[in-house]
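Okay, so here's just one chain, in C-alpha cells, the form predicted on its own.
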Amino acid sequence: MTAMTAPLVDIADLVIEYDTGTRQVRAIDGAALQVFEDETLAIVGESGSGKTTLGMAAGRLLPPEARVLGGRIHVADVDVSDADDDALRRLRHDKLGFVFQNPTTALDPTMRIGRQVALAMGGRPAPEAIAELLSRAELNEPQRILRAFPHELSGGMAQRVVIAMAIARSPQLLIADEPTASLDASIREKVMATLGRLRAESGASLVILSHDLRMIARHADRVAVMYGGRIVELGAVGQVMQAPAHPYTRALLAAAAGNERPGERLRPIPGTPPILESRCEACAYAPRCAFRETRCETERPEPRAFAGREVVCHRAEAVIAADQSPRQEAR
C-alpha cells in the first residue's frame, strides 16, 4: 500500500434508506470511509450491517427502492451522488470494476465467454488478447474457455472469468462483494490469491465486502467493521484482528470458525442486528453488548481516534483493557 495521500474514495456522513412499501429502513446511518490508492480494504459485518449497500453506492448501483438522503460519495474525483448519466457511465467504464458473489448470475447464460470478455475489454479485441486476459486470471485452456457458455464452467472458473472482466480496462478501484462465498472451500483461497495478484499488478485499490474474517486477515491491508449502517472500527487488519477495540469486532472474532481452541465451542453473538427506521440516537450495538453502560443506551457514539485506529464506541478503553484474546468474553 502506498503512502496515504488524497483518497481514491471519500465517503462522509452517508445516509441511505430503503422503501419497503410499508416502512423506511435505514441501511446506512451516517457512514464515513476513505479508500486510498493501491490498498486492499475489507468491509466486514453480519448480514444487514450495511456493507453491500455501502459498496454498491460507490458505483451508484443501488436498487430503485434505495434513496440517498444525505452525505457525499466521491470516487476518483467524481461526485457519484450528483453525477449525470454520462459522467457516471464514464466512471463505471474507466475507473470501476465489480466482482459479484455469484458468477452464474453475473455472466449472461446465452452468450459465449469470449464474447462477454470482449465486451468488457471494449472495442473488438483479437481472440489472442482475450485468451491472454483469461490466462492472466489463471484459466487453463483459454481458447476452449472463450468458446464455452457459462454453464459449461465450474464455479471457480466462472468466478475467474468475472475477475478477468472486472480488470479488463485496468480500473482504479475493484469492488468485490463476497467474491468466494459461492465457491467450494477448496478453491476459495486460490481465487482470492488470483484476485490479489491481479490487483497488485495493476496498482488498483480493492474493496472486499465479506463476512469471512479468516480470508480478510490474509488478504486485506485495512479492515472496516460495520454495524447498524456505520463503520464502528477501522484500522490495520492485524491490529484490529489481534486487539479489537469495539465490542462488536471482538464478538465477531469470537464467533468466527477457525479461532476456537481444540474442544472449544464458538460463541455466537446474542440477539439480532437492528432494523433501523431512522437515525439511531444511541449505540446500535448496545442491546447485544457485554460492555454497555447507561449512556450507551441514550448517547450516540461518534468516531474517534483510539489505540491506532478509528472506533465508534464509548467503552473502547474497557474493551482494550479486558483480556484481548478474541476467544474470551468480556467480564
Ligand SMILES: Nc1ncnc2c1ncn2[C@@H]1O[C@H](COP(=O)(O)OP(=O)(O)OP(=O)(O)O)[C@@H](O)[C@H]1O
The other form holds:
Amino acid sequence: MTAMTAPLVDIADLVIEYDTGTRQVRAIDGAALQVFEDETLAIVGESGSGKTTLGMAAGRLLPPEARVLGGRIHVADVDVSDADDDALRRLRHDKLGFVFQNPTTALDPTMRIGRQVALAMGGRPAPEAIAELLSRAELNEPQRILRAFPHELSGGMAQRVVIAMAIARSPQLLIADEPTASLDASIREKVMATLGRLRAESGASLVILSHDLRMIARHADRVAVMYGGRIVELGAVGQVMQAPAHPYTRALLAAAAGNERPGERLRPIPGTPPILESRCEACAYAPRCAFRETRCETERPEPRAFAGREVVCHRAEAVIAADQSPRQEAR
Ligand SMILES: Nc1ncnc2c1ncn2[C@@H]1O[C@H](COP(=O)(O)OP(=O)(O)OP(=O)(O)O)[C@@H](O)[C@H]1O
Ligand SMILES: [Mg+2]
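Target state, the form predicted together with the named molecule; input state, the form predicted on its own:
Okay, now the whole complex, with that chain kicking things off.
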C-alpha cells in the first residue's frame, strides 16, 4: 500500500438513494473512502448497510431506481459520475473486475465455460491460454472445465471460474461482493486464499465486501466498517480488530463467530439496522449504542482521525478506554 501516490479509488461525500416509487431509501449517506494501489480493503457491515450499493457505484453499475444525489467517485483517474459511455466501457473492461456472491447467476447457464472465459479475456484467445487462466485460479483439469456448462461445476469451482474471468484482463481493481457467502464453509478459506494470491501476484487492489468481520480480517490490510450508509471506522486491520474505536465495530466483533465460549450461542447485535429515508442528522447507530449520550441523538458525527484510524463517533475515546481498562486492572 502506498499512501504517497494518488489513491486508485477516491470517494467523497457520496449520497445515493433508491426511489422505489412508493418510498425513498437513502442507501449511502455521505460516504468517503480511498483505496490505494496494491492493497486489500475489506468493507464490513450488516445487511442493508450499503456495501453492494457502494461497490456497484464504483463501476456505475447501479440499477435505474438508484440516484446519485451528491459526492464524487474517481476510479483509476476516471471521474465515474461524469464519464462518457466510452470511458465507462474502458473502465469496466480494462480496469475493473467484479466477483459477485453467487457464481451461478454470474455465469450464463447456456454457454460452455470456455466460451464465457474467452469473452471475458477479449479477442480470440487460444484454448491453451484459457486453460492457463483457469489453472491460475487453481482449477484442476482446466481442459475438462472448458467444455463444461455451469451446472456441471460445484459452487466452489464456479466461483473460481468467475474469479478467473474477473482477472482475465489484469484489472487494477477487483471488487468482490460476498465472494464466498454462497459456498460451503469448508472451501471458503481456500477460495479467499486464491483471490488473495491472485491479487498479490498482479499488484491489483482488492475490495472485499462482507458481513463477516473475522473471516475477512484474515485476508485484508485495512478494514472499513459500514453502518447506515457511512464508513464509521476505517483503519489497519490489526488496530481496528484489537482496539475498535466505534461501538458498532466492537459489537460486530463480539457477535462474530469464534468469539463465543464453548456451548455458547452467537450473540447478534441487539436492535435492527436503520433504513434511512433522508440524511441522518444524528448518529444512525445511537438507538442501538451502549455508549450513547444526548448529543449522539442530536448531532451528526463527522469523520475524524483518532487512535491511528478514522472514526465517525462522538464517543470513540470512551469506547477505546472501555476495552483498555479491564486489561490494565488485570496487570
Ligand atoms: N434496488 C433497490 N431498490 C430499493 N432499495 C434498495 C435497492 N437496493 C438496495 N436497496 C436498499 O438500500 C440499502 C442498502 O442496500 P445494499 O444492498 O447496498 O446493502 P448491503 O450492505 O450490500 O446488504 P447485504 O449484506 O444484504 O448485501 C438497504 O436498505 C436496501 O434495502
Ligand atoms: Mg450486498
